[in-house]
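Consider the single chain below, provided in structure tokens and representing the form predicted alone.
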Amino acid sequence: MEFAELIKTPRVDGVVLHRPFMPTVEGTLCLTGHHLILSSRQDNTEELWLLHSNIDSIEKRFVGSLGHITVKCKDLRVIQLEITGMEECLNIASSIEALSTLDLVSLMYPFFYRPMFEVIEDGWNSFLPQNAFKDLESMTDEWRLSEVNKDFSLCPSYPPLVAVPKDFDDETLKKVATFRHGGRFPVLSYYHKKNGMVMMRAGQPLTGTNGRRCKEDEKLINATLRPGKRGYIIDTRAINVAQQAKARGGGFELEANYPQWRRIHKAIERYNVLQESLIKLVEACNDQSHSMDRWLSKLEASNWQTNVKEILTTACLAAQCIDREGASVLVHGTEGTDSTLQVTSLAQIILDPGCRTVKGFQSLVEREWLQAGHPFQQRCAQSAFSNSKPRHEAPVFLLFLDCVWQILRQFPCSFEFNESFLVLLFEHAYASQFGTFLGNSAAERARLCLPEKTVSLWSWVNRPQELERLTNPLYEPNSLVIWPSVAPQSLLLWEGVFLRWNRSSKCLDEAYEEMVHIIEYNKELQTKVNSLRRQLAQLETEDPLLHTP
């Protein structure tokens, strides 16, 4: 399929465009494959290129000839254009509609971008689970990586190369996947050095309703434990749900086959709850209507900030399990994917302080969303504004991300990196240049051959401009585990994402500069005052009579 033929109107000039806090400008609107693009001759004027998979949704609307499209993004920001004419206006809006809404993978822009920058460190190659395999050697021998799913025939969801308990060969592991939903038998997430407590994620245990077992499966959990120790099963779902689950064959641990286990369920919503709640607070931030009560009763109605305490509260309780109970931990929910991710990737940014680093998080990114199978392009493939019923999408990730922010504005000097990071993470998940988050698994990545045909998004992250605009200036590094407040009154709108288009971001924007500037000063100043004192302990050693008494 050409291009050409979705688009009825390539150019169209005399377009007006009004952004928020933005002046007004007026230019030339060209449409091509990937670009809705609008450049102005008008001198310091920034030009408009926005990405046809950025776009969630339109409207438009005719005053006399004189037509108006709004035009709703992904990323949560909403541009106007007004168009004269109302040929060219349909024209224009049937194309984006047309380009907007392309399904076919090889057809999107990262197969057809071409970097401007040089490919210092490739980010395909950044995150290897071989490379992560080594660190964890280094701390135990308990542990193997295995091939049992090189070509994604035993989990399609998995990646080539999973860690394992040592002792438990392919045939087992091929035995327990019948047993787990979608194959996604037990893996390694996380290994905690200061006391060797794992952590391990799964899908649900396919028991039925005739209370089904596998004794590999028993096994291989209990492999995990320690002499004498109590392991934690931590389901991501409520009691009723999982006990729903077993009419549709899944279902959860029963205590007379685990019973080195404490099962605790925590209930942590999915699929179309979170959708409609990320719709119902992106509704709330744009209500212009300024009442009080009304804006605090829609917030409260969306029912984010809950979604988000819940989050947090099952990450805490993971890492709690590990770090003071000093036991071993299993996450489930039901396929594995999506609220388990979040609470795995969130306990180990409590736990270990190199998941807090600028790579130490994308190696997280790496290791517990891509190639641990979230399905972005399902989960991602609409935001807030789309009119079409939702199929797979959810907020996931968004909501993961927005946790981690929690936690960085509770621990300011804990986090190598910025919020800027973060808001950049959420943006290139829903539309993006790269290849990085194209896929709903490693299987498909490979499928697509994504290393070679795209670039990745880390190897733009990677350059050293654009991690200092990414690094946190208060950063300090703390060796120690961190345990968030979830406190209601601790958990704050993210108002980085949610009100970033709703209001003028000039002042927070001197004020942060003005912080850097401090900063830097405040490091001259540390840097002449040792000088100073080297000076001083010189002249002290040449003649003794200055010592003070």
Partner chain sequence: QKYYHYVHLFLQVEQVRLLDRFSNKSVHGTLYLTATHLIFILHHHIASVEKLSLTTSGCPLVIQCRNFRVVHFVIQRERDCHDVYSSLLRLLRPVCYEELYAFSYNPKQNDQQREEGWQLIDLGAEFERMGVPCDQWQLTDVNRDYKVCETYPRDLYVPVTASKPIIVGSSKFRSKGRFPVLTYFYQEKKAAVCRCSQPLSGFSARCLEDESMLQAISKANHNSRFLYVMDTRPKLNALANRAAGKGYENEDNYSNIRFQFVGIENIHVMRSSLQKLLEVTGTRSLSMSDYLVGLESSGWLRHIKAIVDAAVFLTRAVTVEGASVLVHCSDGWDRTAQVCALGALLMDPYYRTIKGFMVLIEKDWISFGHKFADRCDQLDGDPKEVSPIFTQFLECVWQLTEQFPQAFEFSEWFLLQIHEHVHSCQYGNFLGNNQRQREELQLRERTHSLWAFLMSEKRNHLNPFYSPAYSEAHPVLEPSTLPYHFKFWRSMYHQFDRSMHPRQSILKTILTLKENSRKAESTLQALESVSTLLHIPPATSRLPHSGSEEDEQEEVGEEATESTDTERTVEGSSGTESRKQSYGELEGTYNSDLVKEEPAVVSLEFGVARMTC
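Show the form predicted together with the partner chain, please, the one above being the form predicted alone.
A single chain, with no partners or molecules, comes next.
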């Protein structure tokens, strides 16, 4: 297929662009296969380059022959285009619509994008499972890396390599896989160095209505317990939801079969409930005519903050079991690809200082989201402005980032990265020139040959000039476990995402600059002081005369 077929009018002059808190730009609008470009053709005037895949929905209306196109983006930005001439406007609108709703992955921009920068380190090789396992091996010998899924046949959503208890061979794993939803048998998610406790994740057990059991499954997870110790199973579904799952062949671990485990149910919302929540929240944020009461009531009705609180609370609970109770934890929901990953990844941020560095966080996203089989392509196909009925869309990853931001706000000196890094990940999960978030699983990414055909987001991010922008100037490594407050008064609306385009950030940006300046100035001074003192000390040793009393 040629993109040209979809582009009815490639170029229109005299188009006026309106963006909130930015001056109006008049210029030429160009449509290419992947971009909507507006250029004023003047020096120093900002141009607009918008990926079609970033466009969530468009609306058009006419006042006489003047057409107005409202473009609503997945990053929650809303822009207006004024196009003279009904035909041009209609052509542009339908072209944008066609280009922004292409389903075929191989037509996506990452397959056409060529990096304009020097790749220092290929991000596709930065976080290989075998390297992560080396770290684990240095701490414990109780785990092994299994290749049982190397052709993705046992579990299509797992990566080729997974860490499992050492004493269990691949044959046993195959049996366990048949007992877990989507073949997602329990695998290692996190090893807590401090006390040797572990966090595992899996799909729900397929107990069904007649309470099927699987001895191998029981043995497998029991193998992670210390003698005489109990473990915790955190089921991310409310008990009634878990009960209902039995009718469809799913279920939960029965006490009788898992006597060493205490099961805790938490109610984390899923799928379209979350998508609805996002849509309502963004709607509330974008309506500027609200009174205070209406705003608060719409914010409440969106349930977004409730979702944040619930996810964070569950993650804290998991972390508490591991660190405070000294118990191992198994986390699962239904498929084990959404709320499960929110919980396991957030718990690691709380427990493991390594995850709070730039590289560590990338590694966490790679391990606990991409490799762990979160279906990014399905979940992020549409954002808050979509008119179509949601199918698989859900802001699961965005909620995770929101929770990370909440912890970052409470421990502003304990993270090596800043808010911009989180916003960047949100943007790229929904629309990107990089291949990192394409596909729904490691298997799909392998099939699409992404490492060969596309550039990794990490290749771009891990360059000094980008890192500088994304690094938190307040960072001081903090080796402790960080316990966030989950009181509603402590959880804030993430303005950097949800009000980003609705407020002027000038004052806040300038204050941030000032903060960076204060910190840098302090560092400079300290360096000067230290070097002078060293020089003086040297003089002192060189010249014994100085020592005479």
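Whichever C-alpha set is largest while still superposing within 1.5 Å between the two forms counts as the rigid core. What you are looking at is a predicted structure, and each value in this text was computed from that prediction instead of being measured. Residue numbers count along the first chain shown, from 1.
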| item | value |
| --- | --- |
| Core-aligned C-alpha movement of T527 between the two forms, 2 Å or more | yes |
| Flag for M22, CA shift 2 Å or larger between the two forms after aligning core | no |
